[in-house]
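This document starts with one chain, in the form predicted on its own, laid out as structure tokens.
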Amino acid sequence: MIQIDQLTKYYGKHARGILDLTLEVKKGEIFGFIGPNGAGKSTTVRTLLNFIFPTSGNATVMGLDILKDTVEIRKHVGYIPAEVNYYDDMTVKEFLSYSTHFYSDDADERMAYLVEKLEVELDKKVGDLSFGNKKKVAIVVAFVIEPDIYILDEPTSGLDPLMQSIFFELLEQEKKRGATIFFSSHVLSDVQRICDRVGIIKEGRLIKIETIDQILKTKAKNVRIVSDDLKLKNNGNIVNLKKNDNVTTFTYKGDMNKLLASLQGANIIDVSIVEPTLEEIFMHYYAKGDETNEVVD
């Protein structure tokens, strides 16, 4: 549904935002695009939908290209910008009613439904909202034409956690019905929790493509030992070791069978072995790097 085939985009002659990009979103999963601010997501989710010109490389949409066919991807798309800037002097009746007739002429109903679900104030100017509650009213207008594909950049930042597990359950919604849904965030317990693949984007630069579980299920465990005379022995693949009392903490990266032998003999009040979180395996990722670039998100 999204294919992109060595995309780059810089700007001026020294600060990139994107650089040799391929990935491709299948159909009818949610696909996530990770990395913190400054990493090239935005300048992606803009690049895709030709509010920026690339530097090279090319992308379609639907099979449609992003360049030639923009028109015709924005019928299919329901986009969230990461900033919302509407029509201030319009009510956001006024303004949802304006934006979603450019699709339909058979909207209200679904409109009705998205404006109770996020209870949307219809009667107040777009300029008076607040960050959150003008985030509400682009969630309606990309979920009320029920598009192909989904492009949602941050989607969630300025709701309150009530509003984003409603988000969510719409996403869920969308999903069922087959629509294709690209994640852009950087927010990691959001991509782990509705994404079936994430990209996780460093410097411009797409640096690995996983599902949620094989990126969680990593051979490195974290592990909480309670004891008042354990005494470990470190073969390189303990890292991240620090003990405060009797309680140590560590993340193990060997096998486990040799760990488990050497905790033989001491006195064991208590343990847990758990995977990593996804933001401690991500946070692996940005741990080493050069910073030399500037990078425009």
Contents of the next structure:
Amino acid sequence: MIQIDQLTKYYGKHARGILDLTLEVKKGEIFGFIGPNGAGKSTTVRTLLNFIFPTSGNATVMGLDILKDTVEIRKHVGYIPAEVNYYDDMTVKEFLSYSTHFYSDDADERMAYLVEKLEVELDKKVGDLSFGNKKKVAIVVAFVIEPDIYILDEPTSGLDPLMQSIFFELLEQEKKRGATIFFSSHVLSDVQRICDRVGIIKEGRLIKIETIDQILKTKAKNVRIVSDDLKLKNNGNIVNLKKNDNVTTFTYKGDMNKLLASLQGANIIDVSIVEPTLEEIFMHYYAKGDETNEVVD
Amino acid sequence: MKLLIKTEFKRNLRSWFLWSSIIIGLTILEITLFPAFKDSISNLIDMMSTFPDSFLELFGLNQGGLDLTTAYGWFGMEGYLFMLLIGGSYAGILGSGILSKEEDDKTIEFLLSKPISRNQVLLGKAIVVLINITLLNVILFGIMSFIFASITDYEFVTTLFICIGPFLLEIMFAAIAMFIGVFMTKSRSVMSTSLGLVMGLYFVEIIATVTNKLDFLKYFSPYEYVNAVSVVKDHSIKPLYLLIMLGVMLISAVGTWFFYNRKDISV
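Go ahead and give the structure of the form predicted in complex with its partner chain, now that the form predicted on its own is out.
The complete assembly is shown below, putting the previous chain first.
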């Protein structure tokens, strides 16, 4: 549904754009696009919607060229911006009606549903809304047209946890309906919660695309051992080792049998082996290669 | 696009109303002052004969210029200049804000995420500028006709020309301001640049009129194109000047279209 091919936006030597970005978002999937602020997420989104022009490379949305078929693409895209800027002097009601008039379909029922669900205050002026409440209006704007593709740039920022779960519920509904979702975020728990695949972007370059399962599976486990006479031999598979009194924590990347074997004979009071969070894995991608592999004996 | 025009028009209505009130109010004041001054005008003319000709030319009062003893001549001396300057300022501000405000307020990102092309955005906004300026001048023409008719012999053609001159000037300033707005996205900066242009060009007009040596400058002064003597007295705008004005409008419009369709809109 979204095909990005060697897309580059060059802003000059000191400003960061995107470089040689290639990725594909398949129909019906939720694709997480993660990276810290300034990595190039918004630049990618803005290029897809033709707010800005790529320096080189190209991209298509639903097979439509982002430069030539801009208007046609926009008919099918629901967009939530990272920072919501709407007309301050309009009431929310006026604004929503302005927004929906750009589309031919009548969406009164859907509008009423979303407004109620997200508890949007229609009579307030847009300018008087808080950041989070503006975001809710942005969600209505994007979801009311029931688009084929959602392009979401940090959609959960500013939302309280309750609204976040309502938002994810709506997103699940849309996925079931068959919508394709491009979900850009720096909040990994969001991505972990809902995305099928993730692309990780760092300094304008895409460094990895994997399914959430793959990412979680291929990576190490977090191990926590409470023991008063633990002696561990590091065969290179132990990282981030921390020892505090009789509590040892580390991330283990190797064969689990070997780890368990090495624990034989020690007086183990407690042990837990859990999957690391995406956050921890993510930090791994962003580590500058100075990981400390301390040797323990 | 209809809705875009309607919304944009509504957004600019208050400013239109304020500026129109000022221009229409001053115009009414200027014309209605004539009967009171009429009797002492011969004194004024005597006094002015002591002024240098180039100075008088600035007010259209040199030999072959305006006839101050008529209401139209009286209005051409001062009221018409106000129309040009204030109308020009309004047009400059209107044109400046129409594109840049949307970028300054970052609402352009919303607008361009809707199924609407940049050309439609441009066209819609240009139409709103045209409507605002036209509406102002049509109303002005109506009110002026009424007041002139009530104090003097009504001259339809003269009244019409008094409105067409500023109208053309306003459209030209608005077109230039819109063009500037493509490159400068801070509303305030565009506004001061456009206003600076409107006032600065009047300064060029003063220099071109007062000095004889820098006569060529008159080609750079839009105020000269529609100066009171030719518009109010002669009912004419020189074809060359008309061509220059239309040319500037066209170049501004094409330039706006060309660059607006190619620029990065990053908020």
